[in-house]
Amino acid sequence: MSTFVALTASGLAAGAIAALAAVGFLLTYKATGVVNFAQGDLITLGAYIAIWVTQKEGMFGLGALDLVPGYIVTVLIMFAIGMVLERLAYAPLRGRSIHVIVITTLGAALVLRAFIGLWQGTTPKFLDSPLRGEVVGIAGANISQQRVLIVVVTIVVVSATIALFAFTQFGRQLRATANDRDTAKLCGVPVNWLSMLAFGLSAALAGVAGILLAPLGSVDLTLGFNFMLLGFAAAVLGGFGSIGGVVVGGVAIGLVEHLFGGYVGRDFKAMYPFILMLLIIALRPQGLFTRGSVQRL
């Protein structure tokens, strides 16, 4: 049973990531139709530059911040450099081919892991928690508080992101811009800035991700590429469709990916997710939470 619990807090807390990851996608998707395949390296700069915020001299050498206000920082910056990412990496190519954008954004990706390495260099550095690696005991099996928090924290965000969908004339006029978007520009909807505030948001969540992530472990180079591939596979099992979609299929993703590996088979624990989504694509190919074909935008 403790084990069982144990893979169980682990696989919820790697899904919650995925999730993140996955809403991300989603974002970028409904605002422009493009898949940006730099979200992982934007976990990973998260991470990086919360340790620059919160450690030694701080930003530029004013001193470090404590935890909480340096994470709350990180967020608005990531919520800057995601805005300024679409005017570099999408608003140049707008109209163009699909492809060619999302080549782009994996380009964008690959510059963002060069600009990393020459400023924090590629020896893994560690970014202090609030928790400070407790643990709470939950029917036998020692779960860090750190997963507690992520899937904690994954929840507000994710609820705040619905309500901003549900409630808000950005989530309405994204709404209408995934439906149509040169209706949506015709009836006054701002698309050209409302792609910028999709890629700051998509951002500001990989920033979150990345600071919930890094606690965990060692903070290199590669940290979000993993969870990149697990957020693409969230949102494809999700359809593209719906951010409660997309999070159930991130959950889902962390859930195989730790219970199969604990039970199955450790050494193939990363494919698992993989062969998940394989089979969904094959038995059902526009995803678990959309109906009839998913709409190109």
Given for the second form:
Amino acid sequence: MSTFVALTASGLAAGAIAALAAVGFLLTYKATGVVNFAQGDLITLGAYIAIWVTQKEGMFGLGALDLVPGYIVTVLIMFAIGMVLERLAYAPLRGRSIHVIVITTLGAALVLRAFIGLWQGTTPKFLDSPLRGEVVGIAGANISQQRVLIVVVTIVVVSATIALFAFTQFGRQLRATANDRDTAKLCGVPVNWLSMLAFGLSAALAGVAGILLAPLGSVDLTLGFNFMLLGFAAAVLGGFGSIGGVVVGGVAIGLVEHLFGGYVGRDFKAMYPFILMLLIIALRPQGLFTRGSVQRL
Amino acid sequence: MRLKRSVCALLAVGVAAGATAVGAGTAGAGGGGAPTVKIILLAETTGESPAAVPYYANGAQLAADELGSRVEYSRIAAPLTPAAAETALNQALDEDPDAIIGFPASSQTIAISQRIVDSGIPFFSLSSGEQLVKNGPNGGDNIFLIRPVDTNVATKEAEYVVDDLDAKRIGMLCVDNATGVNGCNAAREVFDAARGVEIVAERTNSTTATDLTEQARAMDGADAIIDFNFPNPIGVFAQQLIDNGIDVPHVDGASAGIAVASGAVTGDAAVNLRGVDDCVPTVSKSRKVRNWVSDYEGVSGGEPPIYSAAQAYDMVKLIAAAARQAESVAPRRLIRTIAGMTYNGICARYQSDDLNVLQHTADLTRWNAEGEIRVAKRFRFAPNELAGVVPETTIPPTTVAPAPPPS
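Moving from the form predicted on its own, what structure would you give for the form predicted together with its partner chain?
Up next: the whole complex, starting with the chain shown before.
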């Protein structure tokens, strides 16, 4: 029983990070129709920026911030980086083939990774957490409090994002843009500004994911890449439709990898999320939670 | 009075003789007798590869600075992919070097080993795959392995677990690439051969794993854990062992030191962890090594050196010493000289065996709860120790003292 609980907790925590990445995917997709494959490297960048602002001399030698203020500053910096990324990597190509733009986001990912390597080097680093080394006992299993924090913060952040979508002008405009960008523009929706905001929010979510993920181990240049893939799989499961759908997709991905993979074919557990994704693409290409028909691949 | 005059005369003669000796030494060291040797280092210092670290370049540059005109040193960035590594090697060969130090990853060297062998130029491998030993499938007369062979180190780690830790129930974790597979295969042989030893769990993980709950819980009941892994998963695993109440010795390789240095492993997890480094210059009691650490920190902006910095430094010095002894930089003479000499460096005492392996020691390291490192044991590897490889020739060794820096 305790192993089941421990693996469930691991699955939920991994699923939560995947869900944050997936919501980031969804935000940019809704606003621009682009799947931003730089999301994984934005997660990595978020972790490195948090290290930068909370350790040694801090940013620009201004002194290291305490952890929580440092985390907040990191998220704000990531928001700004997302907006800059939109200006540099997406805006100049607006109107071009979607394939060109998607490849550009991959290029942006490589540029980000190279930048981090030049800036911070490749030696692994560590981001501290207020809950470091603390565990909570649940049904005989010791669960790292950092993993509990990951789940709790993800619930809060995702709820806030759902509220932002549902109850604010930004959310309504974003949904209108997602439905028909040209009509939204004719109705006075500032689609360019909206696009920048969506990239900014998406990068901020990646920053949150990086901050939550980093204290579980060392931080290196590949930290976010795997979660970008898991997030994409989660978004596919959710059909790139609703936030709730991709979050459920994320949780499913995490549980399949850690819970199912903890008992069956352990050596292959990293494959299971993607087998699930391929099954969904084959059997229900519109995703688990999206109504209506879509084109098959 | 006469006696006094005689003593003065003797002193004068002594001083003159000393001055002459110093002068002669300087002339020889400065290039009067020794040919200038052209050395190229193939290693990245920046980039996304985990092998892109400053240690090799800093160490080699420090040695080159000390040797002055006796070496002509340069570095070419060699990215991790075999194709990029081959391009870097071709660039290096175009510059007609006398010796090449290179390629931190075995995958790079193995992929283009034939090209290296064909060149005939002495090549000093920074990686330690067993395939690269002289009579191995990717080895050659001109390829020298600076470091102890990977599988030999893994075997020593396993013997340490059985003999020193007296563990009977052992858990194994193997990263799912050559590091983990080769390491675990070598360790398994030791455990299978040991009386009363049982492997209670054997698991794998990916290099990017951020959650090893299942693997950690599977180790429950083990007396000791042996782990062949990368720094990031080690940090995760070491902490998850403690989280799950598995408070037993945990033996890993060189990645353990990187994981602890990053700050990811502290407290009981650090106390339980053991790593293996080729050497740990920062804790050496030798005055020579302490001075070198200080010199290194002067060129690295205060970052302390690790074994790879010391080895790169040593190799530049060793090559220069070999050129001086051979009085030539002709490849065959250099190779023959290096194969027969002993060199006392910063990291180790290097002596080529019949497999062209130069270093035959490694240090088992431990940490306290704050992450301070100490050497707990020195592993010694017998020359030519590698199952299945038959040595070709034996050259009687001669000893060469480290070359002094030019005045």
